[in-house]
Amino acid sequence: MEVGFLGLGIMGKAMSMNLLKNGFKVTVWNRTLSKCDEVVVHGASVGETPAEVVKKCNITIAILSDPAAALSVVFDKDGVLDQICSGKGYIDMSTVDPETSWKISEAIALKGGHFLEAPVSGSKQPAETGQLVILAAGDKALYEEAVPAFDVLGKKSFFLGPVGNGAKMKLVVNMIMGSVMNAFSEGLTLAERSGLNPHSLLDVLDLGGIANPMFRGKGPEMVKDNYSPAFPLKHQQKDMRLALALGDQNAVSMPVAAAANEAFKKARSMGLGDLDFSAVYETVKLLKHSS
């Protein structure tokens, strides 16, 4: 099965490598073409433009940083729309707002192509090990066709109905994750500041009802001030913003998420945007230094 892959950031690179390892033929494109070099070593071909990749492959997957990037790859000159046609499918795995997905879906349908949005839950390590959770919505036939690739990329994939539902589910999940990360950061700081060993807190949490892989994986690294990016903080803040907009549209009061978003914005203003989203911990620790 030949698959196109647009976008070789932290996630895209890990996912395309995974497809190659599992016997898929993969043609890649990235805005900075030099980022393709590493996957080429592992057997990928390179397309000079998104259009070139779509022309060559029946199914093209994209995973891009934000709505603006997702739209530009489709609508710009030499973009996806130039070559998408009947019999070709486009799967956007970027985390975007439902409106962005609807726009892309409509444009692709007008050309006779098939569209699926399929954002993923999981960051760098699950991407490398094929343990992502895939939240798909849109064209059911394209979903069925993509299942062999999804089975390699993820531990489970969901089909959630019409376009927009994948985006919404992903925003809800990331909104909860970002809010919990802030509470966790406050707890670590409170423990330390009140004379407790943060490692003891991590041990206690891990044995209780709120034990979870995020605390287990991120906690020890946060205590060591290690924020090497599995999921960049600037993307987490973008997802909080999009989730809050979804809350606005549906008249859902989200005071906890709103406060968490402010903390991520503060972290960005401190220059932490490219670090892991757990670096929001620094915004609470900062108060320690300035008091």
Ligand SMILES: NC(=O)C1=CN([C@@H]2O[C@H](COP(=O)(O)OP(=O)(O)OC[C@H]3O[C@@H](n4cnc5c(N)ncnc54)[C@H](OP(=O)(O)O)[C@@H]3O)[C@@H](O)[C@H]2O)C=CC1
Second form
Amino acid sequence: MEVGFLGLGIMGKAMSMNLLKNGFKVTVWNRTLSKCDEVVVHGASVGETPAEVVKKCNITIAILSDPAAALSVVFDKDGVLDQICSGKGYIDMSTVDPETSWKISEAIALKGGHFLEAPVSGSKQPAETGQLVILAAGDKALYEEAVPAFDVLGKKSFFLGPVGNGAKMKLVVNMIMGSVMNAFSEGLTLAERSGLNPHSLLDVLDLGGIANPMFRGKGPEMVKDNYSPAFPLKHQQKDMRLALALGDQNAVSMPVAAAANEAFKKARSMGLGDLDFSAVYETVKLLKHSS
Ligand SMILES: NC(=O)C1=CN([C@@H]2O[C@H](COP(=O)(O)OP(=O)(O)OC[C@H]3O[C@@H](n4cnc5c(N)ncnc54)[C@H](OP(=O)(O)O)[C@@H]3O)[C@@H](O)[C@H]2O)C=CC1
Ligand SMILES: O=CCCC(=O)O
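Structure of the form predicted in complex with the ligand, given the form predicted alone:
Below is the entire complex, every chain and molecule, led by the chain shown above.
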């Protein structure tokens, strides 16, 4: 199977490499073209524009930073819309809001193409090992066609119905994750400031009812102030912002998520946006210090 792949950031690089390792022919494009070099060494071809990739491949996958990037790659000159047509499918795996997905879906349908949104749960390591959770919605036939690729990229794929449902599910999941990360950061800070060993807290948490892979994986690194990015904080804040907008639209009061969003914004203002989202811990430590 031949697939196009647009966007070779943390996720796109790992996912395209995984497809190559599993025998897929892959043609890649990235805005910063030099980032294609490493996947080319592993057998990928390069398209000079998104349009060129879509022209070559019947299915093109994208995973880009945010709504503005997702729209730009489709609608700008030499974008996806230039070449999408009947018989071709476009799968956007970026985390965006439903409105962005609807815009893309409508434009692709007008050209006779097929569209699926398929944001993912899971981060850099699950992307490297094919353990993502795929939250697809949109064109069911394209979903069926993409299952062999999804089986390589993920441990489980969900088909959630009409376009928008994948985006909504992803935003709800990340809203919970961002709120939990803030509570975790406060707990770690409180443990340390009140004289407890934070490693003991991690051991106790891991044996109880709120044990989870995020505490287990990120906790020891946070205690060492290591925020090497798996999921960049700027993207987590974007997801909180988009989830809060979804809350507005549905009149859902979300004071916990709103407070978490403020902490991520604070972290961005401190220049921590490109670090892992666990760096929000630094904002809690800072606030507790200054009181
Ligand atoms: N990292 C993670 O753990 C996870 C991330 N996600 C989501 O996946 C998406 C990608 O995340 P991640 O790989 O971490 O992000 P990165 O920041 O590592 O990569 C972002 C990608 O988007 C491209 N891009 C940004 N702006 C534009 C633009 N205007 N036009 C074209 N391309 C653009 C970048 O190109 P360039 O190289 O030129 O900057 C790069 O390829 C995001 O929506 C994120 O929320 C979902 C699950 C997990
Ligand atoms: O969107 C990013 C999700 C990161 C994760 O699930 O660890």
